[in-house]
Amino acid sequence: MRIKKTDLLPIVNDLKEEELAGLIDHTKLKPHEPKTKMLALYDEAVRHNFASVCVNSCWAKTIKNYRKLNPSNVKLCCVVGFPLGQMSTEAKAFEASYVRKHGADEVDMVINIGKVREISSFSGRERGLARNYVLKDVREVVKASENAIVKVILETGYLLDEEIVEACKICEEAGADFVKTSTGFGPMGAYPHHLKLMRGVVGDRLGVKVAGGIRNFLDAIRSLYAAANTKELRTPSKFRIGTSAGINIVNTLGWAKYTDVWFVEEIPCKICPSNYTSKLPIKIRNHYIKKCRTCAEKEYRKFRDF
């Protein structure tokens, strides 16, 4: 997928800082972060008018109590079944219920990635059983979340395109509000190709959240181009950016309106998932290698072997 400067400039020129800030889920999910960092995360989100803070479930009560002392419109988002998605459905539902009880406005759950892959691997009854498992897994978390916004993390780096499509359909059927690319702990982060694919499936009925490797302004604007390229989609109910680099991203916007030196013309491979296959399961890896060898832009690949 090639993205040119002329594709991105209309978005940059149209965006306002407060609009961009309102799309950001300010995130800290690493296991080594102490309480002081969590409280600072909330303070930063309030100061910059971000959509939410996104934290692990153990911090739900802490943020809830701190928010009582420092009221704001910043939402509390907690991850569930994070980062592997391999917990039982009952465990995920319990965690969702727990964070909801302790103040979470939004729940980002990890889908059962292995079960999603089984859907495309099996046929007949076995395929139906795998699909029903995933459907129930998401639906039970939605139910336990008690009207909180539910975003389902697909971990797109582990999935074929057709598996991403099926996962998006299941999430919509199960009553989720968003589909989300990645945990940031998987084999690859978020790529425009996957975002465009997800938006194509859910249309404007669900939101799309990009997360995993969104480290700078250019990453964010490319993501907006891929999944929120109309003003109607650039709202917190239809698009989010999960990142720990939100402050830098928002601060860069004002500068970017006066110069386009922020845009780095990159070869298509740099934003293609086929370029990052070393940690993938062999089936997924071979899929991307095959796509790469038949790609119209394959001459750019000469700089690196598989």
Given for the second form:
Number of protein chains: 2
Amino acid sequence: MRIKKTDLLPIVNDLKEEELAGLIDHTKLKPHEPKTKMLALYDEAVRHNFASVCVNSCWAKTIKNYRKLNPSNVKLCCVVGFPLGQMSTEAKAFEASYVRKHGADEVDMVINIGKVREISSFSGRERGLARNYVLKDVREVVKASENAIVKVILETGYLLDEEIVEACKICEEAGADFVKTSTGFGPMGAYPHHLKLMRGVVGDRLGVKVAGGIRNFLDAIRSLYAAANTKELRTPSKFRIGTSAGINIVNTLGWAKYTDVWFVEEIPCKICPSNYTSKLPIKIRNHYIKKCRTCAEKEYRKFRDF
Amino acid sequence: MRIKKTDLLPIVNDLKEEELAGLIDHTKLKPHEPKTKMLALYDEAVRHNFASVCVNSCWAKTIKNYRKLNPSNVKLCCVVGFPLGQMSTEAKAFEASYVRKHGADEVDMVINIGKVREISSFSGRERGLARNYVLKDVREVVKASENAIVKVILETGYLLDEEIVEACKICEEAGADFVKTSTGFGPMGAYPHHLKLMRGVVGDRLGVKVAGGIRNFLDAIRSLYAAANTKELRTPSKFRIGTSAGINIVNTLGWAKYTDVWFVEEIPCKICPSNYTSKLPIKIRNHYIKKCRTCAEKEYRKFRDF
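The form predicted together with another copy of the chain is what I want next, because the block you gave corresponds to the form predicted alone; please supply it.
Below is the entire complex, every chain and molecule, led by the chain shown above.
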């Protein structure tokens, strides 16, 4: 997927700073962070008017109590079954109801990736069983979250295109509010190709959240272009950016309207999932290598060794 | 820590194949594996008489039912709060009791790494609170596991030496049966230095499990040397190796007694945690860089760019 400067400039000129800040989930999920960093995360989110803070479930209580002392509009978003999504359905549902009880307004769950892959690789009865498992997995978490916004992380790096489509359909059927690309701990981050695919399936009925590898302003705007091209989709209920570089991204917008140095004309392979092939399961890797051979932008492939 | 061939040869000559196989937890924890691979994992463990199969909690039921059809002595080991350990205590305890109900004989939980780091970086009341949190965290899981063997993963890559010592003491106080080095998803794998440290603290009262980066026979024997140097410690209740290369390791032992080509004289830095500095928190990285400067093996440092 090739993205030109002329594609992104209208979005940047249209965007207001508070609008962009309202789309950002300020995230800190590394396991070694102490309490002080978590409270600082909340403070930063309040100062910049971000949509939410996104933390692990052991910090739910801490942030809830801190928010009582420093009330604000910043939502509390907790991850569930993170980052592998290989917890049993019951355990995921319990964790979701736990964080809901302790002040979480939003729940980011991870889908069972192994079971999603079973749907496309098995047939007949086993296929139906796997599909039902995934459907029930998401549905139980949605039920346990009681009116909280539920985002389902698909970990797109492990899935083929048709598996992503199927997973999006299942999420919609199960009553989730968002589909989300990656955890940030998986084999690859969020690519515009996957975002466009997901938006194509869920339309404006569900939201799309991009996460994993959104490190600067260009990444964020590229994601906006791929998954939220119209003004109606650029609201916190339809699009979110999960990143720990939120402050940098919002600050860049201030001067990005007056110059275009933030835009680096990259060769299309750089933002193509086919370019990343190291830690993938063999089936996914072969799929991408095959796609790469018939790519419309193949004249760029000779520059691929970056 | 320098390990010579003469250190390892007595262990290899002493070891029997069934003894080594009995120490191995046959592991598959990647999130994208389908059901077929999990059943194959169990079959392999039965064929080679491994101590257990180690899987994520969503596979507990599957393997339990499969074991009913193919009974064996292979134990079922499930991970809890994996791999970040940042789930709330209640959610970890629920997951532990869930897997216990569904046939797990052993539970591998992840300690709350952020809270362990708080113990050493805070002081006074906050320090006590953090220590109590970690103690309660482990204790609740031990209680919920009901007589199952509980192994506590410390994720040594994120911790300083004194934090590892403190964490080991807490695990013993909380009633855990094993301390385990890493998840395999963390910043670094298991190093002999950490193993020796952990064995030094827990003595023969608790077991030590090595996991993360044990890819071949040499790694396994090195870990045995560091954490189970005597015959009494080389039993499944005192020492375990968590690896997905178990078949390779056991098969190598067959010919390892007749030749020593499996031993590669490596420079000591290669198996030193100071050598790995890329994804660590800044405090840990500085700690290792400082240690490296005063290392007894420092003449090897000039070869360090491997």
